[in-house]
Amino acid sequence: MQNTASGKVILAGEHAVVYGVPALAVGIDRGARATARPLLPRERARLAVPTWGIEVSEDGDEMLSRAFRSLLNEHRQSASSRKESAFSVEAFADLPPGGGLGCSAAVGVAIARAVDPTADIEGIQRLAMAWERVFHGNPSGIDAACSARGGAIWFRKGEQPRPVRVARELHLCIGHSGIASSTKSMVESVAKQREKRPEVVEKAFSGIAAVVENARLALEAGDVVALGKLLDMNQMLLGGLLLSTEEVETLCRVARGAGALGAKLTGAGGGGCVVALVSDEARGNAVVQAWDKAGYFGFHTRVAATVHSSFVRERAAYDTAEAER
């Protein structure tokens, strides 16, 4: 049985989320999948990721080995851990690494589900965060939360993710700048700016917080025109934090020229991917074709509208969890 996980797109709130500002993210239909086979107690766990052409054991020194070992150790300490603690895991990623689409979190969530299929969502997130900290140092947790849950979430660091209703199906185009981005280095870059120019960075964070709240309202109202304008506003604020690049700006400009309602970098910045919001599939195809003509790879994806009954159940579960805290 394959265990799957979603990739993610941050619609608003990158970087500010590390400092307690909310962020709005959605799960997309590309992500990762993994299978696990228990090993004998004396055998060492191993992980193969054919997508990346890598195979490691848990006692290796490579970063992937350390992340795998951290996830397994978290699993071994969990209440849902069974007798099996060593596994042969095979994982596949359908997302570009370093693209701002939550590739590492999706792989981590898929592996977590493979080694501990009985774990609840919070347990899966805990295992995935052990994995993520090896790669990213001080991740906000939004990637793991969105990958494990799917749908749309309002996220604040240290709090339970809150489901957000998607009133109207979203059509998104994802374009890759061709440059991998390091979340860790970009987070460190913003931290240094915050030390040197605290008033400037805090002003940008305040603007981002307002964008996030208005984007949530637009998403719940199905107002894609307003949501597109908010994406553009968020991109301007991120550019002011020196997170954009010439390639990212070109992708945004080309997308808008092809009819996108708005476009911005998604994820860490400094390269990676751009997300463009479009009105429908035909316009999405036009944006992807325009990117291709400009020399960039892109694809169209959807975020399904929330079925009302399932949303009510999800919100009720959230409210119950909050009340128990």
Second form
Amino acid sequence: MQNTASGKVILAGEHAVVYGVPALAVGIDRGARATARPLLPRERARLAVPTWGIEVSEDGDEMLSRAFRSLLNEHRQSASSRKESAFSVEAFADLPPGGGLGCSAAVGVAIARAVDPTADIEGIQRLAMAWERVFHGNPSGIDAACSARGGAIWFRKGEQPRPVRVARELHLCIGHSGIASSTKSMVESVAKQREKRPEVVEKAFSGIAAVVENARLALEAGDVVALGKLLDMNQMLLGGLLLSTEEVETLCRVARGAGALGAKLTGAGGGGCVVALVSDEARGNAVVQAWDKAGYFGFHTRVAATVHSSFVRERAAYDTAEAER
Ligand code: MEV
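Switching from the form predicted alone: structure of the form predicted in complex with (R)-mevalonate (MEV)?
Okay, now the whole complex, with that chain kicking things off.
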């Protein structure tokens, strides 16, 4: 059975989220897939990722091996484990690595689902976080949460992610700067700036917190014009933290010139992808064509509006869980 996981787009709040500021993210339909075949307990588990042309066993020294081992160890300790502990896993990624779209988290979530199909969402997130920590050091967890849950989420480190109602279908364009970036080194760069100039960085984080809160309200009200302006503001604040690049600025400018309501880098920055919000599919095609003309690859994706009754049920379940904690 194919086990799937979403990629993610952070609409607002990346980097600040590492320091406890909330962030807003949406799952997208491109992501990752994995299958797992149980092996005999004495056999060593293996992972193949044909998309990356890599195959590893769980006892290797490579980062992928260590991440796989860490996920399996978490699984072996978990109560929901069905006692199988060795697997031959095959995973495929439909996202660019280092693109800010949560590629590693999506692969981790797909593998977690493949090795532990009975685990609940929290269990899947726990396994994926064990994997993510090997790649990213100290991730906030937003990528794994968004990948495991899909939809739109409000996320604060250490808290239960909350579903956010999307009142109106969103049309997003994702453009790739052509440069892969490392989340770990971009997070370290912000940490260094915070050490050197704490007041400047804290001011940027307060601005980002205000953007996130207003973006949540705009999403819930279906106000895409306001949401677009907030994406632009977030981009300015991220630029101030030295996370933007010439290519990212070009992608944002070209998108706005082709009619986007707003645009920003998404994820770690320092390259990776840009997200541009557009009003409809025709405008989305215009943005993707304008990027293509400027020499950049992009695609258009939608985030479905939330069906009201299912949202109310989901939100009530979260609120009850929160109250019981
Ligand atoms: C990466 O997708 C998002 C960052 O905020 C890092 C994190 O939250 O762990 C840059």
